[in-house]
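The chain below stands alone, shown as structure tokens; this is the form predicted alone.
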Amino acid sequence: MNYLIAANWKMNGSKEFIESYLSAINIEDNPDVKMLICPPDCYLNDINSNAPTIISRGAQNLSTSSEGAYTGEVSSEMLIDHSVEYVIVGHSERREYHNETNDLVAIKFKRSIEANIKPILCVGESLEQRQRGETFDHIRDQIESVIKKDMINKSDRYVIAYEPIWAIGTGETATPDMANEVHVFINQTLYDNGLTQDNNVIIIYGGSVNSNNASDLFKMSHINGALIGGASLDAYEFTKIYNVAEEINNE
């Protein structure tokens, strides 16, 4: 799989809006092209009723634990039982507002590689972190504080997605050029990890991607797809999205 296209819906959607959503998509089942949809979790067994089963399944957050007293969690085996095959982990925004650490989301990421879903772990700095010149440092530390604790090995499957918190939702979009340095980053941390970007493992960007930014950035060497916010709750927006990608996948 050389593209993965990931709609994370975060807190929105309907069983009217999924029903009116799946039935605009039309794509054919491409293995180097995967789409991923992420709902909330209360409409995860809408998706598998009515999503054609070429479109993966993925879930927006997991519990460390796996059951228990625990108000208002989900484990990674409920998740398991609604054929979820990714799930988002260290998104800015549990990050923020969930006070969710870096050693919380390294937990998280291990319960769902022990479970065999395939985790998304989100990284990113804030405006004031690269303005004053601490991307690099700052994401560094976001994925060692998995790597070093043995949470991954060489033929685990999982995503890393770079998402610049300033980009998120904002109309703001990193340049090309940008993302892909950091990716390239990225890649090296992996490899100086003594883990290498091979088939498992694959590089995301996110912040404001849309059909008219989504061809410059999957053209750069080091890209492999989007995870997709706001621009994902249209059909037809996320539909194109995923035809650039395809499209350039087959050049």
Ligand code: PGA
Contents of the next structure:
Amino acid sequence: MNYLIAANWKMNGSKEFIESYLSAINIEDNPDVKMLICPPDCYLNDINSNAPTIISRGAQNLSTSSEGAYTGEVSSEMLIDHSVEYVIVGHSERREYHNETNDLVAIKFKRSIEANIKPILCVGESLEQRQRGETFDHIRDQIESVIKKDMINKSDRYVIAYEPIWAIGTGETATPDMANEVHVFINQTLYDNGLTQDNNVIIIYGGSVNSNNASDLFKMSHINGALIGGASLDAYEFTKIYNVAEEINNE
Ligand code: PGA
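Mind giving me the form predicted together with this ligand, seeing as the form predicted alone was just shown?
Zooming out: every chain and molecule, the one shown earlier first.
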């Protein structure tokens, strides 16, 4: 796979929405460019039953536990029951509104790899951190405290999403150069921590990606796709972004 084009629906959608959304998506199977949809958990069954199998299924969160008295939680095993292949961990909204720390994200990351679901680890700095020149330190810390040495080389089993917090849902995107600079840094951090040369990792960008800015982002050396919130709620727009990745892949 060269590009992963992932929809993070967040807390949006309905049965009716899913029906019309899926009928508007028309893509061919392409092993180089993967489409992924992460709906709210309660719609995983609707996606799993109705989406073509060339679209990967994803979740937005998972429990740190496997079963038991954990009201409101959903385990990795339950996600597997819905053919979930990817799960978002450490999204800034969960870090901010649900107090998820790096330590907690690390448990989710590990549990997901063990369950054979690929975690998409979100990392990214706030505007204040960027202005204070702390972007790289912050991102290194987020990576090193979550991806432990014994997991670093399982890089075909995880994805990293660089999502600058100031660009999420704001209409403000990092410039392609700005984003790529951080992607290169993430790559280097993984190598510094023991990733071997033959283990490439997929690093996607998130933060107000749409069909107008996707092309310039996807052309960058270390940007392997996108995690898309707002623009992924429109099936035509989301497909357009997917098509942009296919075009660049074919160049
Ligand atoms: P956005 O969200 O595309 O609406 O900025 C991205 C995300 O939060 O994953």
